[in-house]
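Single chain ahead, written as structure tokens, the form predicted alone.
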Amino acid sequence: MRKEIIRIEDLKRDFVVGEETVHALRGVSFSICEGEFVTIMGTSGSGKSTLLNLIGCLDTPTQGEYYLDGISVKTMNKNQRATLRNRKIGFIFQSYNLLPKTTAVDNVQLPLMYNSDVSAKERRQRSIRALQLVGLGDRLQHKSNQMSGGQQQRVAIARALVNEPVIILADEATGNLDTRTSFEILTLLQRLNTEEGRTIIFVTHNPELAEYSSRNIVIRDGRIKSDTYNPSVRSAKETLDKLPKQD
């Protein structure tokens, strides 16, 4: 049996609208193992924004449970829930989030900073690691405004790598990339999931990424509408290996 990394059950969150309640989640319940790679859809407005900000430790729920790591996260105030994210999740955004004017080892050294248990020494070395297993071991002084986007989007994983997390949570991760570059970044990600066993939630719009992960669970209207396993997993490399070399 792999471990279970997420449980999460009967989940609620409601908003208070002026006088109106506004009910983003209504009652979603599902479990996430170690070494899944699980595409979450939905169009805007359908909830998948506030799952994943309550995956992602940045909520609390309004009724219902979410354990992280076996670690139930509804009690914990703001402090404790920014300890656990930090410690156990690697977040990837669609916009970077990069120190512009900052070196890649350093913007990859960030989330290790609020951790008194690694030394300096420990956070350089940790971060030229996770550098180099993006393919950036040749970058480590480039600035991120000096770097393409793809290679800014590879900084962001590096960065997401660095404390080791138990998931890797990936917020629209190619969405501002272009589609060749979209498949490098895809092909790195189902790498680090097959190779290195990391368990990866990758929240999109985009349907066609479903056909590159194991698990693909789909939310509408604040309810999972489905979840389903992919017995045919598609190779991003094979797809990336067809498409058009850009000049």
Contents of the next structure:
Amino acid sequence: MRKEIIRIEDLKRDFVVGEETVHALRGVSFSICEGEFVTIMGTSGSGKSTLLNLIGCLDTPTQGEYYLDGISVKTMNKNQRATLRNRKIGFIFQSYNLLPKTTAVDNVQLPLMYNSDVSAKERRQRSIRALQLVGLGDRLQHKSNQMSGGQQQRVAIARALVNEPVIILADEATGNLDTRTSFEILTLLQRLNTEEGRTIIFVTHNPELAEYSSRNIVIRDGRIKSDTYNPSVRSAKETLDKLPKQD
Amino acid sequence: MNLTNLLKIALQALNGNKFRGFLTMLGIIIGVAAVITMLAIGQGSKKSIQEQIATMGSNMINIRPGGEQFGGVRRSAGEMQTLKLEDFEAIEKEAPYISAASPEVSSSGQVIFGANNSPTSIYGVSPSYLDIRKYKVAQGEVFSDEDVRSSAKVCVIGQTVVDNLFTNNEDPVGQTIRFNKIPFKVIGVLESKGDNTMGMDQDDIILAPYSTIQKRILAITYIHSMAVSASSEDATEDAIAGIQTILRRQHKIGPNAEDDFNVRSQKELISMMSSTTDMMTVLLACIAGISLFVGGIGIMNIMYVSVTERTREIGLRMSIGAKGFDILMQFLIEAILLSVTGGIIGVILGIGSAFIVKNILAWPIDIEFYTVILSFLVCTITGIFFGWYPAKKAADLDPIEALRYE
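Alternative state: the form predicted in complex with the partner chain, after the form predicted alone:
Zooming out: every chain and molecule, the one shown earlier first.
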């Protein structure tokens, strides 16, 4: 039995807009185990962003339970959730969200800056290791504005890895990239999943990407429409190799 | 989250926007520089006035007739004849805490030498007057007590009188000048003292034995006033009290009657002059303080814009584990760094421009250490005060909203 990283029980989230109450999530339950590569899909307005915010401990549910790595998040206050994010979660965003005019190493070590247990020396070593892992070992001192979109997203992935999180949350991580670069990033994520054993949740509205994950959860109108395991995961690297070479 | 990391984060953020940081600091720089320069000028003029008064003799006490009423009419001091030579002798002999005393009689008139003449004042004094008034003889000598006893027609003249009369570079010592037709032999020339606080030329003066002036020019037996030197500046009060007792006895003034004389020290003059310059200093400091305040508003403005502009960055920092407190501290430290750096540059610039004022405009300046510390403290407080609101705003952002901010 593999370790359960995420357990969600009948999660509900309501928003009050004016006098109306919007039910963004109407009761969602699932569990994610260590080493899974889960894609969460849904059109805009389906509630997938709300779900992502809840999983990412950025938000608290109106009702229901959420356990991250065995810890109940529901009763946590803002500061406790901030610390939990810092130690357990790695975020990857659509728009990279790197600090401008800042070197790759400085960008990557940012999460560790908010962890006083990590010394400056260790911070640097771990940042360099994370950058080497995403294939940017030769661009440690490049500034974020001197890098391509793909490279910037790799820095962002390294930043998500540096705190050794139990889960990586990718929010439309390939949404801003061209097809080829998208598959490069996807290849990297697949490699991290299979070789490094990282648990990854990839939120997207692109149905194609379901073929490359081990499990696909589809959200519609605040409920889970389908939750399917993919027996034959396609290799992103093979797709990448088949793509016409750019010159 | 420790402070070193927060400091590093704030420095990184400032490093990314050097020019804007500099522009933000400019308000503080100008404010602090203004405070320091203005206070230096204010303090400087105060100090120079005090020094000028000190050259007149800071422990000097003046005794004038006055305070007496005749049928309800208060008469001018010059008209009064209540100070006698005996009073002077009593004071010189008995008064405690005094080091020197001299009677004063004076007259103004035209002084003539050869074809030159000029209007001036002649003072009849005793030889110790030079010590009391801090006059020094540059050339020749002072008349003696013997000259006083014999009412000798000798005099010591100031530099302005020398310049006006001896236009052909003659040696003044040994020459005979005429004051109101009375011939006086010049036996000494005084060292130049320049103008006094009131702008009066202290070198346009002739000093002669008081007995000579009394008998040969004014034909009086009383004296106009007395100049006394207290043994030290601190002893001035005691010396004044002693003089008052002696004079009341001499003048047979009853216990409840008013003095018929005035005893004044330079201290009163110092405090009067100081209050004027103090007011000027306060005024200058107010103007400079306002510019510092404007500088602070500049910091708040930029920090506010910076928070809005960096909303996504704040969202990111929060999503990777920054607490509200961390964000608050980051922006607060940024604001303090800006204002303190601006403060340091401002201090340097202020001291620099104070020296420029000193060297080019030849104004007296005096930079007090406490003004530097004070403006520095004000800077830090400005940083905290004006940085607080934007920092709080940043810390209170919702990470979800902040991450989506376009």
